[in-house]
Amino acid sequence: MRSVFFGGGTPSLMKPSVVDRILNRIQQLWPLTNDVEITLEANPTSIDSAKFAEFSSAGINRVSIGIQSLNDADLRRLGRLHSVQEAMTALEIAQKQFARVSFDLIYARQDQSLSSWETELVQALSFAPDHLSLYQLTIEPDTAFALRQAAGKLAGLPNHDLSADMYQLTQYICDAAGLPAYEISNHAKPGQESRHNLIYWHYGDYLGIGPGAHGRVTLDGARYATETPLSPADWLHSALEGSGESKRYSLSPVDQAGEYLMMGLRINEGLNIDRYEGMAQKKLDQLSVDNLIKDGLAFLSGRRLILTKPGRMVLNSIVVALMPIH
């Protein structure tokens, strides 16, 4: 095993000797590369020295912190419960106690223009990460953001030319502080990419333990999906009574073709075409291929699709193009 992630929630409330007796149990059951990369995410206001320093001894060797923001009025709009003064503490305490350190933002905010971003990416990487994760704000269905902006109170939201604006940006001021992205969203120094996030884009397998955790796992052949109870009470039942899962069902080689697409593309070495041919159980789209290439939003390296920096703008759009259809 390369990876263990404690993330979804606060995993930063647990008490040191909570994730402790986990790690021992894992060793138990898979044995762990020699540099395996243990990530805790952490809240700003559950971080204190002395606790970050359990976390350590236990085996935590990665901290990510939700700092989102570097606004205190965005992080009010966002529901944040944490001040930028917060955010600034707990990441000196983690940069003092761990090696590896990254924490997250949030652009294209409500009212916010490409000079407050660019004011505000510069402030972010004077802190010297090692690793950025950068999202643009997206209103997902069903989410209280979607609630808030059926009910117009998301006013102020960029344009997509100015969102296009701040991702181009975004590239620009990260390649030059040393920090280019590895994957659309994630930005590191060379070296210090996230090894758990690579596994996802990677399309390899994980496994999803906890309330609400998604996993994909292949077994005698065949990959599954797995799916665990939201409620943390009623996962701890289905754990106690046997193994947590709510679901598990077999993914045909069509909707493996299509993860392994979307994921795929999302990095810098792109889509390993025969790969995700013989998933696919066909060929590649060879014509919406010649069009992506002939645009300008995609390139050949042997047998990989790769994305160009305009391509990786439209990226939903290139997933849809080159989607397998059952």
Contents of the next structure:
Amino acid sequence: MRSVFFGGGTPSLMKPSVVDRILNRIQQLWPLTNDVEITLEANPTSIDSAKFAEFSSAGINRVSIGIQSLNDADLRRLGRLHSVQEAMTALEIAQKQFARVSFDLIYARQDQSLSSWETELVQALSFAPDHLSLYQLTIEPDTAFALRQAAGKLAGLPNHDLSADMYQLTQYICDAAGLPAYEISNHAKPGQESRHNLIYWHYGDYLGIGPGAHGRVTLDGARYATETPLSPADWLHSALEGSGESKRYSLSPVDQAGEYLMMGLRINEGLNIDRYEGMAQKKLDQLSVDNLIKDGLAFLSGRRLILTKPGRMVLNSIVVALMPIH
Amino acid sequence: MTFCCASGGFDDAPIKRHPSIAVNILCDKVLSLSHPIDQCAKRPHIRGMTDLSRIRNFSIVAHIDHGKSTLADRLIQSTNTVADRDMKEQLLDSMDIERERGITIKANTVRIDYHAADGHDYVLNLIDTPGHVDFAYEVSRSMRAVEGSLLIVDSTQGVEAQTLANVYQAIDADHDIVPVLNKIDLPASDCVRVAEQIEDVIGIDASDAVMVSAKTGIGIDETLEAIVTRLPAPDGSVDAPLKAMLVDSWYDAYLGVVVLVRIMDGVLKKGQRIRMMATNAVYPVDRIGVFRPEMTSVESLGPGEIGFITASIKQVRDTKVGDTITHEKKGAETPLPGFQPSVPVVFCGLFPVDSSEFEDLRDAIEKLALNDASFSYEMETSAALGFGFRCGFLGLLHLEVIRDRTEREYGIELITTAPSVIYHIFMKDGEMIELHNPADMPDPSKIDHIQEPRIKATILVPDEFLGDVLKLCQDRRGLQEDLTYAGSRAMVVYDLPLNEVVFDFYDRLKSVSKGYASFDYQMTGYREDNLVKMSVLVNDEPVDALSTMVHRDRADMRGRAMCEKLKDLIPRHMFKIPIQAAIGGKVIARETLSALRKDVTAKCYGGDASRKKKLLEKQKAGKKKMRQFGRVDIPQEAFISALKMDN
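Instead of the form predicted on its own shown above, give the structure for the form predicted in complex with the partner chain, please.
Up next: the whole complex, starting with the chain shown before.
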């Protein structure tokens, strides 16, 4: 076992003793490696940060704090319950308690200008993080945000060019600060990348445990997707009575190849073409690849297809172009 | 009166119930409830021939929405031709499209028995005609089958362009005309003004116009009396050789081709062998009948009568509207005058959105064409759109009707390319080529000159919108021929190139006049002009489906407008895309669609994989619906939208 990640919802609401019991149980089932990464997602509130010492004793060695913004008005707009002051205190405590600390920010917010984001990002870097997740606010279809936007309630979001500029500026500032992006939205000092999250992007195996958790597991040579009940009560019932899974289905070669493409191109290492073609059971479309290279969106490094910075910004289009179809 | 065969009642979805007769033209409903028709023959009161003096044949002339169908409904209802319980609105319009659009596409007919104030029983035959210019030929044939017309004018609106076009057809056909002012129950009704307008604009006496409210039933009895007393009885001789006019025909799943006829001379009986004079084809008459409005068998039809026959005719194409039917032996020497086959004037390409549906489209088009002789088609291959058909139509409404029916009745999604007219290309070697598709334009260096079809357009418009309407006509290369006033409405007559009208002229006219202008046109002939083929290049690849014929003086403006439109219609790609309009090798307009800079999803972790992949798959499926030109995906709607002009 190389990594454990307590995330989704607010796991820092858990009692540290529960974390302790879970980790003990994991250790009984699967031996942990010496450098095992055990991450806890935490809210930057005083209630959560008060428990950091105990979480550390229970075995957590990395925290990821959802700071979101260094602007109180924006925090309220985003529906967060903490203040900037509280967040900074929480970060300070975390940096004392844990070997590795990451925090995340959301940018391209309503009415945010390029220069105000620059100021905020520079301020964030002054806290000397070794890992940062910088998420550009994107409105995805069928979400509450999409509904609000459709109703005209999300005025002031940056347009296409401004949001592209913000992303580019983010890359420039983080590169200069020694925290280059190793994934679309994740920045780290070399060696401080999240080992756990890299499993997703390497399209490796992971178990999903707890309400609404997804997993990808290889069993007897076949790849399976697993899902668990979304509601905690249902999950608990299911876990006590049976496997705790609500769905388990095998992924077709085309499904696997599509997922690997979507995940693998997000990171610096890019896509292992041989592995992809083995999954897809067909060649990656050469014409599309040639066009990507010609347009300066990708390059080949041996048998790896790696996206350039402009290429990463249009990842969705690239995946759609290369994606195998049933 | 009782029905002996109204077992099924009226049904709302006749076409859907009989997919095999989806190509049927009218009366599906009537037919569907009247089988087997032979039962009906036992009705005791069905006579054979009717005395000429007791027959009145008439049509109704009206602008759309002026109440033609409602008045027809009331006439049918008040004479108990249809029992109240079976009555429904727009009784005679049986196609879904007719009901939805409130229009009549094909001629339709009903025989009404009427006991008049003079104590006699009369037979009134109403032929309900299409009102739209696209079907002008059908209107003219229907008009020639009757002796009189009711001219309905909405007393709240006044005379409209369509009223004019159709009333002139009635005048051409020597009709006696009874003006009917409808909607007199409405507060906005102004009978005095409208009657004056009828006299001024149309030039017929409206002093004794019948005042009607078809909706409330006021004036219906007066209308029936006016038909009897003011319209003439038909002429004709029982002893003369048979001359029957083929007024219309359609396909019925049970009966085969049904032919609507008007007997001019002679007598037509069941079992006789008839000859179509235009085609010389001979058929035995299987059935003879009349519409009441359901099909009802009779033994014979005599002079002045209107009815139907079936005669083992395989397809509607074998029957030519306007043809003369006579007996095989001892037939008439000369046909009725004025027969001419209808010819398509507007062409466009129809392509399946999903190219695997080409065979289904072929099947649908063949079936539609089988029963619509005025619709032509031939296979077309487009580099852009794949396999499809180049189709010819009588006009834009006809085009829309065929397109809608293909999509609706056969479930095939279509890409419609820009409508084009027929250009006459005169080559230097003296040859003349009819160009139906700009993509087939010959080498310009071998062309001597090009002619295009022109129309005479009549537009009626309230004074306040006149300026905008004139500007629209000027912008479309129109030459003003006439401008007169009737009250506060102006009537303008323009000589316009058909290609400027065929596409979106009517939409623009409605828009600049806030819907108050009415429009009608007739073809006038061909004239030479400075016409060129404008091609469009997207990312340096020519897109054949976007090439159009334009006037050289308008080419730069059209080219610019088109490039700008396409820039908005084509989604951003991962690379920048030049969009150009060119005449021959010369680029006349250019726009650049800048590259997409960013679309990446910010968060994508283990729990997001399934959902995110589904979203991207959906995008990929959406792209498949677009057409690929080199590396550029163009959405289907772009092919039509790009050509719409904003002025």
